[in-house]
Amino acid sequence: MHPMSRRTLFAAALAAGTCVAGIAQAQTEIQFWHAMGGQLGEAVNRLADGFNKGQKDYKLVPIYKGSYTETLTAAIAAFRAKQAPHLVQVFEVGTANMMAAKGAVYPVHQLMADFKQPFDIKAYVAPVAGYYSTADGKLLSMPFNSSTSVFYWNKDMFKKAGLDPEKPPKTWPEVGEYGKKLVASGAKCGFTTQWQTWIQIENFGAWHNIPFATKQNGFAGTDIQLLINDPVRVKHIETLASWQKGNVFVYGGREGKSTPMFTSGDCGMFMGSAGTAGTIEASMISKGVPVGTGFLPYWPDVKGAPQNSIIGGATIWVMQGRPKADYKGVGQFFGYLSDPAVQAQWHMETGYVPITYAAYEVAKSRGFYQAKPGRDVAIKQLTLNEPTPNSKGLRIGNFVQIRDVMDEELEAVWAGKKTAKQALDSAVERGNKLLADFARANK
């Protein structure tokens, strides 16, 4: 044989050998969709690259699919096609309708125990942890961005509306009283709020101690009413509705829409999501605008308030349909997202609630909260008191289209149509249809 060919044959057989070699070494790739943009993107693609970084064998990819209902809806019509990712993040209102998809789910807890990943469901914040298991305690989703509704205030408008920085309102009567002397001072509204519903009517009840729905708010089965049009809550949304003539209150719309009005300066005070507080950092903090963080204001007539406040964000759900091989990388990567580091300094990053209380005492002992003071406002407000049956969360069918009924109807409130009482009894009604609906297609 000439020389030549046998340099040729071993240089194929090399090329083979690389090529075999680079099959065994190749990484199976799991697909997260998600619904967090700008800074909080960012900060899942550093998640990703940690968790890559520190094995070889999987390469988690994180793909954003737009809004939390946009991610949910591409999610299930990625099932129904059969190409369904491996990892979804869903908002806390889309529990219910992913406990109902039958044969669509892979039960956080039965996978850990399937691939025998180290796992114990007491690690995890008990708050955040019942929100989103079974009666019986077994967690069904993994918790990732869990937040809960805090109190934001301007500590520099404050000062000029002669109020004290330092002391922020603990009750309803005297966020009116500070909103009026904040507009007085030439403050364009006194205070607005993020995510209308979750905030003044779901949280408002649980920080009440007031239920939002029969048998539990739904923990206790599906053939459940609501119960908002209770006269706690026709009472807030009356002051509120009134408050706007004098800009002590503003509504700026759906979701995290109002942001702005804070950040700019337009309000003095504003309740949202903790997993603000990042943005905040960024857009006022950083460039020398004080601002507080503290507990939701309360009423202080209404017995057993306050309680404890509940979570909102969202989960990672595990998706059937993949090579069963693949989710042994899924279990991995829960045990990377829940390693106390990990954890603590995504909850320092984005400002959302550690999920296990080995962050939290990681955060602790960085000197994180004298550093950034109020960051830890969360926590303890969702672990103020033990939960009660009106306190530990939602579970509600179809939630999504209901809290599109509470938005229109408080909306309708707010551009002077209907009174506080007859929208809250409208949303009752039209929101029964749909847990009726939700109750029937899964019995």
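For clarity, every value in this text was computed on a predicted model and none was experimentally measured. Positions refer to the first chain, counted from 1. What changes on going to the form predicted in complex with its partner chain:
- In the two-part rigid description of the change between these two forms, I228 is assigned to the same part as K167.
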The other form holds:
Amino acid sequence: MHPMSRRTLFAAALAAGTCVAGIAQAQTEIQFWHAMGGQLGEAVNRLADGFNKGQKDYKLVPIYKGSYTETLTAAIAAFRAKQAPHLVQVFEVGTANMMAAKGAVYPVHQLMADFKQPFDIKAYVAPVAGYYSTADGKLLSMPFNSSTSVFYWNKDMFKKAGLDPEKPPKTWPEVGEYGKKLVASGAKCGFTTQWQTWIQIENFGAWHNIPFATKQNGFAGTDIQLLINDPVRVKHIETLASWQKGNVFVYGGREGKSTPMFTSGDCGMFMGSAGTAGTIEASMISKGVPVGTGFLPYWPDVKGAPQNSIIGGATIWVMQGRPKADYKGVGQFFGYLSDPAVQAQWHMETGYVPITYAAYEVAKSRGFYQAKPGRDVAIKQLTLNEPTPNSKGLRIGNFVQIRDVMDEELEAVWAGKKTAKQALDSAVERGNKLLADFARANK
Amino acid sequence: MQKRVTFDNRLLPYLLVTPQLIITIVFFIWPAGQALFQSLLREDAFGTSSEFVWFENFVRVIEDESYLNSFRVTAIFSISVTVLSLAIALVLAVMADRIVRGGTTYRTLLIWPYAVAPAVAGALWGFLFNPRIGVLAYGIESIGVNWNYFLNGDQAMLLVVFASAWSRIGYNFVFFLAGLQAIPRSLIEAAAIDGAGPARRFWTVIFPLLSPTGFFLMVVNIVFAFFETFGVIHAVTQGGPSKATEILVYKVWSDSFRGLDLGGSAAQSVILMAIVVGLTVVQFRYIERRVHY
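Could you switch over to the form predicted in complex with its partner chain, since the one displayed so far is the form predicted on its own?
Next comes the full complex, this chain leading.
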């Protein structure tokens, strides 16, 4: 190598080194690993920018790590290598596993107390905060993006079927009746559902105030058992299966795979995440297809229904293992995130529900719900009643696998291989094994 | 006298093999050892509590009904993919070998699918056969078949088998073609003069001479079907519906990365390692003997 170029290189390296050191001294970086791709990722970056511009001591660095599962796996691997990020976004089904990882996570209520950050759990929407709290109401992770499942209907298709486009079905028998009319008017399918386990089993339970698992759905202990083969759920799944005849109900795959069946105009009714509102707006409403948003249907013969629905989505967990002083910045970031204006902006940009009551008021005062009708259905449904132990949330170990089990058993019903009772009994039996494993590994 | 390379310096040979040794130790022995150790532990994902349980993970895995199912699925899947991709590649190679005009073009085109990564191949096939938006699914529906691989396990299996075999045909084709071209023309001509027709020439002359290539490809293809098809499965079915396409390697991944059950997953990896070692031994010891070289 030419001596000159070597010297230049050295100088450049030195300059780069001092430069990095300079930033590090002035600002402490806070790593935030998240799973928000595309437009949602940009919204996260805007949040980080806002926080970084508002103060000088800390720099929040959001890093997109892929899907929820990939993000969680990356954080676990990093923790085992003692390189954990400060913050990681974990989906709601990972809650029990995160909670059990004592020594790996820093509970939010404790962090806020340690650094004397102003914090009042009552400011947070109850079913959101409740899902991520201990049985005695202490917040473990910071609510971030929360949704719930709602009911959508295609008003044009309602008109064509001779139904009142402003009157969605309120109960399940009505859904069946409307579905038949839709199909009779030429629709390919009456209704379909996203995330069948989350909506038709988990939310279904909360909405009808029936338990999902023993010990307050797992909030009061890990040695629990599933209770999903109860008569109400069996009847519900049985009814859906019978509606497959004549295409009143059509199954469209796991997770969000069925969404195109509604947006393409195949199905007239749809149960899906409130977070799908953006997609529906882009592919239907903005193209002149009017869509209504309403509450989930319920069975009128079940006492206590409708109760309130439960959330889905993710929270931010704080990981242990970073210098103590860094966590002060984490506390400040949480304060910023809970600020009504910031939170309202996030809610309006993304379609996720506001996590504080104050943010909901801000969105109302800005006329958001007049401009975008239906965007307040999710929060109204979540807060319909004071949550009961059945509708506070779910704290289930090995939940990802248990959801897989439920998905498989439901698919066996849709394929006509099992009756609803057989499938749900088998889901309970298989799920209980996974729960027993979890209880043993996390004594 | 035997020709031998000798080194004056006694250390030099060791030095020369060191890079290879380091690679083997770092990328094979070490992770395999870790898997072995992990398979004897029961711990939470973060590794904050850990318990040594001897062979309990193995017992749990073997008693698990879904693991036995995964075995069955893997057997059906691997055999189907291997047979299908070898058979189609062989037919294509024999045909391409005969073509006089434009042969290079055909050959090049037939090799192309190999450049498509399995995950991409899976995504393409999944898209073409998507029951709602797939072009080919529409064609299947129009002949009266109720096509929905999201619900029908047999259809899902058929789809991943075809997608995997398709992505492998190019590779097999190259080897078969090279094998065919290495067969001396004089043998085939002699057979032709003796009155053997094309079919007879193929079965009595070409096929036996091609068997070393065929054997090599079979080993490589089975290993491919066991491991590299992960991308196809992940892109098309994620092992579903109801675990109908959950092959062993997919279950290992899904149990550890989705389910966070590291011990059980490590136990499965160890079993999988043993299976592949066993398969290779059987293939080389017993099947190879029947192959003409």
